[in-house]
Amino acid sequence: MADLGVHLRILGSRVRSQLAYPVSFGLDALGQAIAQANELAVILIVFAQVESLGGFNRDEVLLIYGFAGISFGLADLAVGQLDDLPRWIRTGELDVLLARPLGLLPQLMTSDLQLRRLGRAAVGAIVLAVVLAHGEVEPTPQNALLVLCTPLVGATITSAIWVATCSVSFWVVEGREVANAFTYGSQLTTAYPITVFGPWLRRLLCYAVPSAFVAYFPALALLDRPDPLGLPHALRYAAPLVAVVAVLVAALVWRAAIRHYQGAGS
């Protein structure tokens, strides 16, 4: 509970720190908000032209979206700081954090908060917000309760993908782009249906990293259609036990690559 304590201070000092410019905040914001909304446009536009992708229509899309773009910008602003975790290995400042007597984890997490992340989950939550407005979603009490768990379970995930890959650093030097492959590369594959990828890349979202579960199976389950590809019906309320079993692989994969650092030799 003590090291809880001086994280929440941390947090605090972060937070404050970034609103003590609020004009500077909210347009770092907004560039955060403009680059998720490129994404929408892509969308939008292929709706221009076609009826459906992948056997969904342009608000059964959106709705995919929404929940990926809430979950990725609060993954973001969670675990983000770990994309700067090979700068910390390759100077030596890793070995700076080991010798506190606090988590290595948190402390990264805490080390450098950007509220700014904000405005990607944003976007994601005004496109949920038009489409469960639009009715595409029969308003009941378990379809409410999924709208509110899916990007909180979908941001867990997520952030369980970024910590594993994000381990890879501790094996190899310049390991941020093989990390970037799954933790930026899932903010597209989470955004679309799954149907509109080949067999080999569904299987990988579906079962090796477990993408599909951030928005796709909880979209099915709200809208309450059958999935094209006939998938296992309870694959579509999985989603809380696939996050679960994501944090615990997370945490075995972070364990195993602190106990393989050796330090810089600073």
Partner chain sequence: MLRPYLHLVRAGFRRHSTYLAASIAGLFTNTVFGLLRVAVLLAVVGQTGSAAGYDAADTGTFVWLGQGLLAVVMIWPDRELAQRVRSGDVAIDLGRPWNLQPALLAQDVGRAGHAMLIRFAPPVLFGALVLPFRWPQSPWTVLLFVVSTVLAVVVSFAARFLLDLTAFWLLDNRGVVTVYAAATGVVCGLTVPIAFFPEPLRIALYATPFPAMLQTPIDVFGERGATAALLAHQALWAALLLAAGQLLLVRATRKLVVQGG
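Can I get the form predicted in complex with the partner chain as well, since the one above is the form predicted on its own?
Chain alone follows, minus partners and molecules.
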């Protein structure tokens, strides 16, 4: 518990240091928002050409995109620093962290809380608000709970994917780009109905890497529509369970990776 106090104090200092340069911070946050809006632009441009995508109309796809955007933004905020893992390993800085009497993952997570990444979550939240205002979703208490929980559960799943795939860097020094295929790739797979991907991509990138549970299945529940792929009804409420499993798997992979790590020799 004493550790928690330390981490909170570290986080506080990170937040203060970023807000010290408001212009630079503002531009950075804007850049993150534009990066997130890339996929939004693609969706809007595509719907200028067609009426439906993978059997879903524009508002339905945007609902999925909104959840995916918030989840990705929050996950990026929490564990996005792991992108720098190869540098920590190469320079030997990781050894310094390992020598400290604090957990490695919490240290990495608090090493750089980049508030600008909230720019990504903000775009998702705005899109979600607009779609909900269009009245695609029935305003019931159950749906309200689902709307609130989905981004948090989704962020947990996305973070777990991030931790598990970034662990590759402990085995392959140039693993960052490979991890990117799954971390940033999941940004793409979560934002669309999984019906647009072929069966093999779906198995690998929607179920094995459980990105379909970030936004697609909860969105089916909210829209109260049958699964076009005819999958079991229970799957649409399975996201919290999937999140628990994903976190456990990520924790196992991470621990195996740390055990494997032998230092950079510096």
